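Just the one chain here, the form predicted on its own, laid out as structure tokens.
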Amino acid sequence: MRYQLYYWPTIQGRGEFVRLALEQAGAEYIDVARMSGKDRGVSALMHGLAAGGTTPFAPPYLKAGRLVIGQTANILLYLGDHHALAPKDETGRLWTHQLQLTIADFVAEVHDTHHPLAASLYYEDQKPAAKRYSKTFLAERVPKYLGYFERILKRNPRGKRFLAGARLSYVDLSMFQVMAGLDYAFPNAMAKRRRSYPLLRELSARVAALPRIAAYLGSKRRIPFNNDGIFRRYPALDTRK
């Protein structure tokens, strides 16, 4: 079966956890928005949300055969139980699924660091909010998350080197995008905490070498970070304070 996956053209954003799973499955998928042509583009995303009687709220959605599924930690629970991406057991599905939800909650916080009015108004429109809450998030939050993971790791009793049982999943995968997000985001930030972390960064720097994870982020597949996603890099936002 070929996939097909609903997300914006040009930036990572939610899809982009999509994508990861997808390519370490070596899953068939076509990323339809971002193909040439008729029906193509962010047309044929408006024309996918209008379809179906399952219709999705908004990208990003996949369709499985006859199967249309939106919300990315949903997709990844789908993706997970037919790619073992995921435990067998349902303790073990549903505590990737609620490791899953969690990291939604923190992406969320982060695109709220550029857009904390509205995400109808520019950043421009919001600079002195965004900065007040960024430091808050920088100060709290990402300690908050990011410390709750490496815990998590820690107490793995599969072993330390997966949040989720003994073998690699999906979640690993969207941690690992999280982690290249910050880094990216806020530089200045992260570096000051390199060594908070070690399990979260000896995890992302193996999930970046799995042969077809580095080979997709060495491709033209992999959209670069940009500031149209969710992990934008604002100097003004980044501080090491």
Contents of the next structure:
Protein chains: 2
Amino acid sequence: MRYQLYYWPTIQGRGEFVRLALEQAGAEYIDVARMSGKDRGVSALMHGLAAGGTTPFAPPYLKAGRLVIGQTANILLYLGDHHALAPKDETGRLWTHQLQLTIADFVAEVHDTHHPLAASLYYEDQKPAAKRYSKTFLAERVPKYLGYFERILKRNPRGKRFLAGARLSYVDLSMFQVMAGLDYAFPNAMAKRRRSYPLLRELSARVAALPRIAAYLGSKRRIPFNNDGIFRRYPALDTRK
Amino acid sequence: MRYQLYYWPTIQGRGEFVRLALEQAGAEYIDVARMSGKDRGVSALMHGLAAGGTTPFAPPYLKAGRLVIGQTANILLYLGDHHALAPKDETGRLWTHQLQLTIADFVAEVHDTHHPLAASLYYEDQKPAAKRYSKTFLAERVPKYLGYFERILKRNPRGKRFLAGARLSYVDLSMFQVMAGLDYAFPNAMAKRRRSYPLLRELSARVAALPRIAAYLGSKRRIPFNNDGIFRRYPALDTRK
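Since the one above is the form predicted on its own, can you give the form predicted in complex with a further copy of the same chain too?
Full complex below, order starting with the chain above.
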């Protein structure tokens, strides 16, 4: 089966968490909105949001045969089951998903660093609020979230190599993406904490070195970070050097 | 098995979505932080967040035997499976969960109406930003989310009585809570749209009339809405009458 991923074509965004899982799974997929032709492109993405039945609220969504799956963490729950990217037992599945949902909460806060007042306003029109939000985000929220995930790694009874269980799961891929995104968006703040999260740093390096992920990151399929996505580099929001 | 729910004792908050599912399931449970004594109260809740193993990031979390489940939507995924509060097939399970995750996104935006800049600041210290946020929230986000869920009901191939499939699921209970919360927090804005979402209104009334839910809502177990929870009544944030 060839999956069809529907997501905005010019940003990593939330779609990137799905792309990383598809790549690591070695799954056959097309990134529909990045292609041109019939039933391709952004118009196909928009069409899927207007269809009947199990219409998703927003991208990303994944078509798997007749199944249409929306919500990033939900897509990963599905891919984890079908591609051995999560533990198989109920306890392990729920735990992996729980960690993914906490990453989703964190990512929503990252988005709000540049859009605290309204997603429909430009960043430039909410800059003072963005600066205020980012200040607390970097001082309180980043240490809270990263400190939590560092502890989860440290205390994993199956070893410190992965977040959930003894093997790689989709949440490890997502954690890599979060660390890469934070490094891009807040280089000064993250440089100051370079040694604060040794296990998360090791995990990120381990994920980046996975043969399939390394190949993906070096390919044109990986859209570079840019200031239209979730992780944006606005020096005004970062701490000073 | 007797479940142990851990959540803040004086608010409905995110815990209420779990309480409603436990009540409708007729499950035996205790609301740990609302009780006093050994291993009870807020200290027991805090203790659970500091423990090793599968420690949740934040309340609510549910203990089910040796299992500790965090993240509201994840708890509902579990309860849906174990108490016939969701379809059993993969397609139906994922669809129900997808809708719940979209409700979770909506609820996070409701929270941000009074806390747009930082969860750690008082509302009173971010009031202008809260007013700005709420204006767009009521004008754009509420119609977008409620319009979406109204369409989902209308197009449900199994009938317009429930959001997912032909039977009640946890997402119907959560939808009731969202409608009740919005009516509490934004009485003027919601009164103006009283007739805009007829199927959601019917669904809410149907849920409120379920014998177990009606009994719960009339009991002391149901904490009243108040201005410490997610849905808060601040007239400054509502539209004018």
